[in-house]
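So this first bit is one chain, no partners, the form predicted alone, shown in structure tokens.
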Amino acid sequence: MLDYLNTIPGALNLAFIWCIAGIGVYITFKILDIPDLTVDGSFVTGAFVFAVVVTNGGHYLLGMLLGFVAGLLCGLITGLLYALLGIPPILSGILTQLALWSVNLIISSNRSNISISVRNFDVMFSQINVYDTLWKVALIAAILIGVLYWFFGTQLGCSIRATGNNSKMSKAHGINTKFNVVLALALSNGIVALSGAMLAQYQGFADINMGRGAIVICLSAVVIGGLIFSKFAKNFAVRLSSVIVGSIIYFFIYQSVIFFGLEANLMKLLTAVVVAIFLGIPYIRRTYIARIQKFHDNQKMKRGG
């Protein structure tokens, strides 16, 4: 058992470097009401471009600057396609997540892997000491979280909440939706990116196949954390702060069963399957246990007549 408690540092670490992209996956999916595929590919993006950065001399915070940008770019050319060539944003994610496959190569030199080693650079934390880099984490999901409350409290954030609660109405009120839809797209790429950048050098390498079933680890901690939180639905800050509650959730379960024995090759399946419970757990209730409900209350009245 203490072996097991011994887990919980780290896996909370992976829990909040993950939220920081499951965030960003929140703006898309949740928001605008768009599965953005971009995110496989952006969130390398940010690893490489972070890794490059500090293994030519950059200090660590330029790395993630920067790869927060290289995301917000990754974005842009998804908004770009949607907006300017009219491919649906799913298709449009696809697309560019295919080609940063060969840009996220170019950026490494054509390394598949980059190491960051903490004895060799300089970065701001490193899985060598789990306790000191828990809080660094976990503040930085915190100010992102401040930060994204204010913006979408602003008029052009309050602007792109309308565009994914209603596009036709807010078109008809003279909304730019697609501008509104390509900016969402370019900030949360960014946040996927500085997510990445995050993961690198917490585990000291950034690697091409490291983005790989991304976007659903981040729709895991969407799902459950909203799920969990329904209740307190209209509060903007809560819902961003569920996507941290999922993220724990699920790198709690990925945790136990890895040190329990499960393979870890049967791990994509395992999220598959709970991705999919969560997902369905709202249309269960809303389908199958009314149902039952209006069954039971039909009795009721019957035998009450």
The other form holds:
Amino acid sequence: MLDYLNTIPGALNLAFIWCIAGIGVYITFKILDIPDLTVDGSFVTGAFVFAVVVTNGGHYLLGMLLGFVAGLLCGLITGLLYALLGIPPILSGILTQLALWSVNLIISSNRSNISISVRNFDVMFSQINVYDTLWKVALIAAILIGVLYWFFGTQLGCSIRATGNNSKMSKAHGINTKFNVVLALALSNGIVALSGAMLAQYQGFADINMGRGAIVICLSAVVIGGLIFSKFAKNFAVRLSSVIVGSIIYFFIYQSVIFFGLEANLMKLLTAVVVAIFLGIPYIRRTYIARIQKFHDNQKMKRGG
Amino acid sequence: MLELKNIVKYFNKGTPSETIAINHLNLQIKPGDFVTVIGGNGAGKSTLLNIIAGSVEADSGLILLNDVDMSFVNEHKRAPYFGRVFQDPMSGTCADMSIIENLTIAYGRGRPRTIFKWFLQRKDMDYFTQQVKSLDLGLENRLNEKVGLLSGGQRQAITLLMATMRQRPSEKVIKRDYVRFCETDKAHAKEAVNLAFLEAKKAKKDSIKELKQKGLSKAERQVELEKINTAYEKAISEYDLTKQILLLDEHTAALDPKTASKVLEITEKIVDEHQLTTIMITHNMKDAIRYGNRLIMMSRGKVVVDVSGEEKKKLTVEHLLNMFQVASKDDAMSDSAILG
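Got the form predicted alone; any chance of the form predicted together with its partner chain too?
So here's everything in the complex, that chain up top.
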């Protein structure tokens, strides 16, 4: 039991780090209503940029900042593919993601793995000191939510919300929807890359494969959180915070099944299943469960009840 | 004045299913006109409105607004000049945003949307409440509810409000358009508008300075300040040439007869109040005759009937149907069946 409890801070750390990527995905998936697949690439880009900066003697804050900027550029490319060439956003994302595989290797000078050991480099937090990490990552998540709450409360932010909601109406009211989509995609991927930089820092290495399935993990955080908060979350900050809750739940499931002996290789399968279930719940509720209810009601009526 | 010159629009050009939607169409709409547009399905009515508003680009032809060619101006940049209500009540509003938020989006039309200002401004709330109240639908108590919860008719009414209300555009836009829409001496116009704006700004500054020296109470000062602002707004607005044109694309088609007539009533009221130039597509012959001062009938991408003034007042539904059949002999049968 004590062993299990000991895994909790680590799970929370991962949850907070990934929830930042989740918040990035929230911007595209929920606000813009575009599933952006660039994420799998930009997450690694953030990590590699951070690793390269820090291993070359740069400050960790500079590394995180440059990681964020690199992510912005990734999103910008996806956005421009959509806005200038008219490629559907989901395909633009896939193209950028594919291209980023090579770009990431260029950034890392053809190394598929860069180690950022705490002993050699000054970093903000690491796996070795889980409790110290916890408040730092939680603080970063909180600051990010604060900043986004401000941003989406401004005129520009709200015009992005309108763009995702009804682009026909937005255009008719003078909103430059293409610009807004590009901006939101860039912002989203910047945040995702920041999360990648944080994960590299936390686990002590950046790996070319660390972004595989990142979009699904982020989606699981967004979807689980959204489902739990759907009933009572009206405020935008609360809805953003729901991603944290979703992320924490996901990583508790993750840590638990690992702890109780599930092979790590099966995790991707499990993640996909979890996301599929949570994505499907609203539909199941709407159709199957509603039908069972209806069936019972009708039976009652037939019996004259 | 809105002028369309030789507009051509094909759909699926170069494929076997090529169809011509707008066929060398010419149209002039004077300021203050209320034009009703009728025509069978596929006559090109909606395409016409889409081309005017910029959501569909014409293959060729000029769209002149006060003699300025708008045909290469993007849809969102044309928004200050056109208010739109769509056929589908879902299209005109953001379902996930509240009434207030939707109105705020509409209110910002023609203004830059930056990160330096909060989206919801407390000072506008009274105005919004009053506007929603004027619809007489009891919606003023539901301002913070999501628009998705409203009925189709209510949503269309809100959309109408959104299409017609706005603040003056930013000073930059006013200046630009004053010069752009000026027919004769553009250089002179530029000088004049710059000078006028400078003077207005100086007057405002001076009066505020004066006010500070007077030493009034806070409430009094507020009143005075408001007066100064109104005077400034008035001076600026005199140069605002971006008069709106309202484009209504069968905006009552999806509504039940009672709601439809209510929405039409509101339409008429708003148009009268703001003296708006309006183009309204309708499938209802009676409405087409009853509303507006000009009626055009389209068939196969062309204007086939164009009546206005006294002549329009004398029209009857039967008369109109006859005209329709004469004007478009080949497809008259099917179309009159639809329109009847």
